[in-house]
Amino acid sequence: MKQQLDSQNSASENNAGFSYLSRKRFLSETKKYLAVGVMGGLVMEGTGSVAFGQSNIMAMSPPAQVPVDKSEPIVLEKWKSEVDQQSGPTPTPMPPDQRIGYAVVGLGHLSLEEILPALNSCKNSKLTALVSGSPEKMKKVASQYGVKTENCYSYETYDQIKNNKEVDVIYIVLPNGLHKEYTIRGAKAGKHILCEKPMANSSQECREMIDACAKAGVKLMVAYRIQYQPHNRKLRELVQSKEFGSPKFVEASNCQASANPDHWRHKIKLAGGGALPDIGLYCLNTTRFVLGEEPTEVFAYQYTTPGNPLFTEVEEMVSWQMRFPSGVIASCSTNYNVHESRRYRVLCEKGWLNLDKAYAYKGQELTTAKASGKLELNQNIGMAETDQFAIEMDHFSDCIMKNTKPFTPGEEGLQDHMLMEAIYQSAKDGKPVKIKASPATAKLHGPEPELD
């Protein structure tokens, strides 16, 4: 009789699975689907129940230091270990109602892919208005990043944007040969411009820009993300520090290919130029920015490959050479028809800096070597990767905050096409160009932003 039961028990079990236990199997089972609560989630909180998604650990806020200033960040506890790389502070937006607003003008690629997207992750800047000249993508876009129906104007109703006090910025993502128009019409409707680079297609365009703004008594800046870029800002600190000794030659190249004969880059009037004015401005801007001073005499030379109808209107290659005071030669050369590179590399007396992708929207690698007795000491700084479209376009937002100059103003776009200038006339006449007597660097500039 016993064995039956003992075999029906069996089968029952197999069945039903728990249906029968032994106590030596309870005990067993019990053990296991505790241990899986503590570590899962299965013991009803308080009672020591088995149920799926509940746990009887109690959640707890960590302790955290509150400022009370808002703009001040939370302060959590310390838990990382000092020999790891620190976290840097948590974020500190503004409430939505005291951010400034922004109207992008022109959603192509620059827009879609980067400006809209950061734009969210802003601390104090926000997007309350777009220009286009496509309704069906403007619905689309307006709908996707909650702007509102009467927010939105098309490049013939764009005046009209003066009368919206929702709208503190407006921010010029066009082709170059349309910046100064809708920067000269965005000033009259009082509004301050951030433009992208390069300013315009002149440096006589970009002075009728900078007297339109002055003249409206809005702030004008330019859109130099990398001088906002931490791992761009880190060498140019390292290098003005002299830790690596006094630079004496910088190497700088900035290439992509393209595709497109059709698109707005490849002609003339809407480009300004090819390469250079595109990416090539990278370089020049970019060096002046790290060595804190400016050319006095340029060199170059240009080359377009015959019959490539990419290569119509605009110059497919420019290599270029700049003097400086410190006696630093500059080697630059940008290229629109071979794979993409973006790199510069400052040499010192004593060792040298180098950041690759350093005129990518993300990926920067900074490295260093230096001298030690025997050894090359060669070190990789890892920095945090940050939105370098929302880092500029908070400054410019702080600025308007503050009533400070941005740090790239128009002045500084102006500077970089003179120089440009001269790199064209360098290479139509085959011989070096003496630059005229140029502003201090330091003049050129609003007052240095703090950055996290």
Contents of the next structure:
Amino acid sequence: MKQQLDSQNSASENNAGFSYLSRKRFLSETKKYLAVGVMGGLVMEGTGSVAFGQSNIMAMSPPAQVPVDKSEPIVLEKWKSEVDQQSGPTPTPMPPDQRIGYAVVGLGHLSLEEILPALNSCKNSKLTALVSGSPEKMKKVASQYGVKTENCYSYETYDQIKNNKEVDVIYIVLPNGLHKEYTIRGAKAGKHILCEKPMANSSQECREMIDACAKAGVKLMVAYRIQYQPHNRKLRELVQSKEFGSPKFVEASNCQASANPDHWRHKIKLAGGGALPDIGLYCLNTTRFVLGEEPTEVFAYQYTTPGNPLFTEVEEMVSWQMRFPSGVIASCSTNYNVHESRRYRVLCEKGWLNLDKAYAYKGQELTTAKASGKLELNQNIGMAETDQFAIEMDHFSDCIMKNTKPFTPGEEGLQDHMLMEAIYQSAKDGKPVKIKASPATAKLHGPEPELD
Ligand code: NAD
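Form predicted alone done; form predicted together with nicotinamide-adenine-dinucleotide (NAD) now:
Up next: the whole complex, starting with the chain shown before.
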């Protein structure tokens, strides 16, 4: 089209290189321009600047490339210099009627504060149903998020989800001790299962959940959001590429302060344990994820302040070490009775990588240090803030659409439970516990997630 306009012999060039046309000529050319655009099925935004008369009125449309394939990002006009951090590709959300539908089970802190808001920023996942024991709360949440009344279930009517074609996935966000029951019932209803961490209360329960999902022919994923979080993924990439030399030592801790002894987290039947399965699990799972290998031995201490009503049923703190086949030692700790601290550091031959707020919902701070001659170079690696819950759910939806294994399937949850059982055993016996042959880390995972 630009060529057609340029070739008009009545057009003249000004100093800036724009073609000048008479007003009449401009209108006639514009009609032709639009006709060719429509007939050719093309989007003609920004194909050139055209001015008429001496008034220098220019067509201002920016050059956006609009792809026909919906999964390709729209490319907008570049305006930032390379010296600034570049934004990622524009999001490529699917039309809502083509997305995977989620039923969220349990409307507590995590669901209301993180998961439901995250579903609003998903690309290929959407909220279609709710399950709760509180009709008033569910009614309010349903109206906030536009969930139909007929898609709201109680724990008693939960099994009827089987007949709801708008639900593809059941996301279980209940106390740990209920994960097994709701996973098995959900699998029997023929729905794919996304289960919060810890996967269950024991490795035996994990096996039953894996078997039930396999028998029903549905997928099972454990919601290990850290394995989808960009800073954690970047750190893992730098460690595994040996950018800082071989890793030698990992220090990791995840701690917070509890206040309510009546909460299910402090009841052994519903929680399965104390600080270890709830928050210490992040140190365990993320260390395995970052190193890409499985521990061969663990050694642990466990402590609970006598007389503290918070800890009559579950432990207050666990501190443990893990030995890996490469020779790396990881030293981890978790505590329910200290001020919040969620961090880890990987010490390597030529430098270290540190992630503060590593296991938090946002605000990760990735810093590194590396020797360079007489200097130590410190780097602060800034990355765009993204919603890790949305990334995680979209990965599961992707697996369903492409019929692939989730990156963090039930086997990954089972491995953590076997290791936590060894950690408790070591603390009880006061000696190291050897881990009988573990599958290779890669075998515990599905293919790497395709992330933007
Ligand atoms: P919560 O106590 O805030 O919510 C639990 C919900 O389960 C409540 O709505 C409660 O009414 C309901 N429930 C149903 N039956 C119950 C029963 N018998 N006893 C107690 N509650 C019952 O808990 P939460 O913090 O939302 O945690 C839910 C799950 O999510 C847990 O497995 C937890 O480990 C996990 N979690 C994961 C993350 C993460 O970052 N991935 C963060 C927090 C919690």
